[in-house]
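Here we start with a single chain on its own, the form predicted on its own, put down as structure tokens.
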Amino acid sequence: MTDTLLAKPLLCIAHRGGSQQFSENTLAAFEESLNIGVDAIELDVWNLGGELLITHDRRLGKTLPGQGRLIDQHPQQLKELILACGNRIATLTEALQLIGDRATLNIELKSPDCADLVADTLEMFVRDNDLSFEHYVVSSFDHRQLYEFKQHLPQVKRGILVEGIPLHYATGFDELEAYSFHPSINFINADLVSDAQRHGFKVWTYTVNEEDDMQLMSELGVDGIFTDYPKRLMNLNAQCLSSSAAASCGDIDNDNDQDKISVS
């Protein structure tokens, strides 16, 4: 058993699906994380020729075979590519259908013109399947797109992605009326966390893969982490919640007193 002990449980967000078996951002990766019971799944979307495709990199050659810029490719050709794990690139609608209400879905806006199309797609899916917007968070480094998304679909929670530490910490983000603040593990400190939480934001840190870093994030008071290794965090959360560690663990932020951490 690991010697690492969390100060409190952390929301487990499977980064790009969080799979070690399947290619990132694939339906197979999402299904794997759903089967182990993660709290949330994060994925990346691009508007390519009017279609919302799920992938991360702006160029082919890493996850997607081939070479060249993603935006120069025809969406149908991209959907025909075979990834290393044998799967194909998925659409946002396919991911929505797979995940449903089985976990919270964090949709990151990657291309510069996808806010309205994501809002339309999500609104139609929720309406047609009688679901709740509470299952979704839309995030981006492009804060103007987050603002645009807010105008279109304000009932969906928004997450503010940042790479560095803003001069005035979380001050200045009030106009976005966001739910969560997503700083990089490379640029985080206790003052940034506490300031964001004073502004009413949940703090979700990316990308946290090692157990000692998970422990540090818990000690800093962050609410959740994006991780490529969700099983590691889930094991640490289970240990923290066990009777032997109960005295060391804080309460889970859960209005329904369930085992899963709430994002409401």
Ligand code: G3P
The other form holds:
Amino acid sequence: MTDTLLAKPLLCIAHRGGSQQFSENTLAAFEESLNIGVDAIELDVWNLGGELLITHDRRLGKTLPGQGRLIDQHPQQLKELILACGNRIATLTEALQLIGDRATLNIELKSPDCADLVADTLEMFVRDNDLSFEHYVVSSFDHRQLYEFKQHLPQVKRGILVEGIPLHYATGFDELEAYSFHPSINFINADLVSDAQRHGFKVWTYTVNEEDDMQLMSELGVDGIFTDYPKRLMNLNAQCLSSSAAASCGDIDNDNDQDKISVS
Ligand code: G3P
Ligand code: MG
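Got the form predicted on its own; any chance of the form predicted in complex with the ligand too?
Below is the entire complex, every chain and molecule, led by the chain shown above.
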């Protein structure tokens, strides 16, 4: 019998595409994460002058060369930038095309005023490519935009991002009719997890990188984690599934693909 850190496997969501192993929020990162077989990919999207670009920070200087506020840049100039990693900033459409139905895609609405454009873009992409809306989860800390998104494209799942512990835990979010609740690892406890699950939400915690924290999330009973180190979690999941404790790992739906966890 092998020692296993995880009480149960966790949905593996490559945070920003798996940003420690690969360059964050780039097509290269998404491709690498798909190649190792992650369950899902998370990316951050901004509406910049009518273009949906994938990047995280509100200012240049870290992943994007230069300085100043992202919203002050011309989208065409941003698209021409060469990042330190040698890649270019990608559009949401390019990411949708690359990922297709190879993994679940969590699109985080980062900028103000992006819900409608993301909904239009996603709707057109899914229709034109004969895909299913099932592959997508749209999340945001901006719950008003999530609500707006729901009005526009209700068939796409919604994920509620929270930074702290809300006064009434997962109560008060009913109008969003969300699929999942995304708390921070910095503000999580068993009561929050169980209350979210009692409301019918999957619980996906961000950003969980260390093995002992992965173990803790598994003990708390969360369903999935956003991680910059997807390979690390996948190894722990494989260990869990292959150990004689596998019987107790069975409360997550497994795809036909042995090591994959499905988003259902
Ligand atoms: O969606 C989970 C996580 O990405 C939220 O925080 O700042 O990394 O986008 P952040
Ligand atoms: Mg994010």
